[in-house]
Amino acid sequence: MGFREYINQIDEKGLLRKVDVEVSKKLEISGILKEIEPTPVMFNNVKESEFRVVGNIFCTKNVIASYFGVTPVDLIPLLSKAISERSEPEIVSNAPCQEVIESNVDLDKLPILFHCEKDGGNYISSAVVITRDPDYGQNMDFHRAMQFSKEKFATRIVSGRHFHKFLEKNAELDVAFCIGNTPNILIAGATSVDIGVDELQIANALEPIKVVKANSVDLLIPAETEFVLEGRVYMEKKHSEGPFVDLTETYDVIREEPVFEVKKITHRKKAIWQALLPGALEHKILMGMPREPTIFKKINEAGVKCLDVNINPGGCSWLHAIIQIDKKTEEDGKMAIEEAFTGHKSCKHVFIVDKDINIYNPLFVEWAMATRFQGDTRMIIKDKEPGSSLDPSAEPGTKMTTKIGFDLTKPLVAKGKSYNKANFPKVDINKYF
């Protein structure tokens, strides 16, 4: 299913709100999206652009699971299988993303949003970025980009990521920023896999897609994406980037980042711009969820039966992981903690719960902490080690942080009061009201 087809589908189901009055891409659209998230919204009358804007499309696990026709608990096995059983997408010569070709680049004509008052400029936050290295092949990832002229961005390239390694090696790279994509492409772009793996093959394994050669650069891109910004990123050409709201809903610092020069824009007829609110639910779910399979895999490989993982929005969908296990030995909780930190090295706090705890309901998790946890025997405090640069409390410059694991599982044998919740009778409420 293409992005356009999905938008039409949720519109037919009455799930898409529409704003027909004139709205501005500066502060107004982002404010509306935040106010009514997770409800999807289409903006049909953007003051500064002829193009429509849509946002809040994939804000929850339930929505993403529904897209794939599965339940939320099935998402980890689904993504794990797609990573291990990648497949080549079909290559086509004609594609919707190239119905219109703009050689005279003017970024001001696009509805690139100015999200929050202290932002450094208009930002692209929803693009999957495709590039290629002569030795490793294609790579797809997320990189935000701040517009500073009619044809140029400063794009944030995180050190250590595959794109950064490609850029260090080659000094400059052809790129394609693709905006307006379905969850299989978005999730694949957010996965962490070995260098040399083409994430478009993961996307195709999740749901078959078609790809086409970009118009002016030697890259294969999703055929049904709404917009493609083609050009070149330069390691030595730098421009200030930021401030910008990151995953923790706090402002990131200003840095000197590589320049992305746009040389051609292609798009679909009546193209729809996909907005992605920084630090909001959709940003969180797309960034955190692809890390869950790595935790799941590490814990199971260690011999502990992991049932599900939730890198939850309350932990910025990055710094916390709530993990459900089927406990068989008293050491399972602590083993799961250690493996979770191995599976997601940016994680700061890990919570291990039993199979009777709903990891998607924070009240259940807090109840487990209140009734099943003792800090002197069930808590693991790790010496300071590298955490996440997104964490404002981490040591500046080094991102060193203290990591803590909480074993909230009940003892296999209770020595006092029961650890189990009482069950109330089940009744058919319609009989009474």
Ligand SMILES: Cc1cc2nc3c(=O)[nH]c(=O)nc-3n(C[C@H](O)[C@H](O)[C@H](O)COP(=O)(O)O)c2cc1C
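Since the structure is predicted, the reported quantities are computational estimates derived from the model, not experimental observations. Rigid core here is just the name for the largest C-alpha set that superposes within 1.5 Å across the two forms. Positions refer to the first chain, counted from 1. First, how it differs from the form predicted in complex with the ligand.
- Remark: with the core as the superposition reference, the CA shift of G14 between these two forms stays below 2 Å.
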Contents of the next structure:
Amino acid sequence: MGFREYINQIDEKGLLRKVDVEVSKKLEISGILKEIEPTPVMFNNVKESEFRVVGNIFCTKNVIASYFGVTPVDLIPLLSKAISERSEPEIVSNAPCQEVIESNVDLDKLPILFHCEKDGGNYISSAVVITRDPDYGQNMDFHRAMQFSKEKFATRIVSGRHFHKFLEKNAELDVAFCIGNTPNILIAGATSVDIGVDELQIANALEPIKVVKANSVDLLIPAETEFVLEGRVYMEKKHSEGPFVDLTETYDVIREEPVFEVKKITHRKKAIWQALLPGALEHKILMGMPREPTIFKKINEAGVKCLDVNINPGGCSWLHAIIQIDKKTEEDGKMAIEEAFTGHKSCKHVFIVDKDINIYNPLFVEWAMATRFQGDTRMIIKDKEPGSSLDPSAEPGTKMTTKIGFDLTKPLVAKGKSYNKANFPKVDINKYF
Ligand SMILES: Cc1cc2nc3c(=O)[nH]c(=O)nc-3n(C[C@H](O)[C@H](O)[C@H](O)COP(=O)(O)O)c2cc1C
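Got the form predicted alone; any chance of the form predicted in complex with the ligand too?
Time for the whole complex; same chain goes first.
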């Protein structure tokens, strides 16, 4: 399903709020989206642009699961299968994303949002970035981009990302920033797989897509994306980037980052701009969800039965993982902790719980900590290890951090009081009221 089809579908179901009064791309659309998050909103009348803006589209696991026609617990197997059984998208020669071709680039005409007061500029935050290396082939990932002129951005490329490796090797590269995409493409772009794997094949395995050759660069791009900004990114041409709101909802610092020069813009007729609030639920879900299968896989490969993983928004959907296991031996909890840190290297705190604990309800997890955990025997402290550059409390520059694993599982044999919650009688409540 295309992005637009999906928007029409949620509109028909009455799930899309619409704002018809004039709103500004500067400090207004972002405020409205945040205020009514996770409700999807379409802005039909943007002061500074002829284009419409839509946001809060894929903010929860429930929404993403229902997009794929599954339930949230099916997402880990779905994504794992798509990673291992990748498939080539169909190549087409005519595509909706090229209905309009704009050679005179003027970024001011686009509804590129200015999100929060201290931001360094207007930012694209929802673009999947497609690029190609002569040896490794195509790569797709996310890179925020701060507009600083009518045709240029500074784009944040974290060291170690495959795009960063491609740029170190090639000095400059053609790119396509694609805006307005469905979850198969968004999730694939957020997935970290081996270098040389084209994430568009993961997207296609999640839900078949068509791709088309970009208009001015030799790249295959999703045919139904709403906007495509084609151009070149330069490793050595830099511009200050930031401040901007990070995944942790705190401000990231200003850095010198590569310049992205836009040379051509293509878009659908009446194209819809996809807003994605930095640090908000949609950003979080897209960051955390692709790490759940990697943790799940590592734990199961080590012989511990992992049932489910939740990289929860409370832990910034990055720094915490709550893991449900079917405990068979006393060592399972600690083994699961070790494997979880291998499966998601940026994770800082890991919580292992039994199968009777609902990992999506923080009260249940806290209950397990309160009743099943002893700090002297059930806690693994890993001091110091490389953690996440996103964590404000990690050592600046080196990202060194203290990782802790909490084994909140109950002992297999209780020596004293019971570890189980008592059951109240089940009644048919309608009989009484
Ligand atoms: C909404 C969103 C925004 C992101 N922004 C950036 C960014 O600005 N810079 C960056 O290097 N990574 C960013 N990331 C993370 C990478 O895109 C992600 O880790 C990706 O899997 C890396 O791909 P790679 O394994 O091909 O290098 C973002 C991810 C999401 C979901």
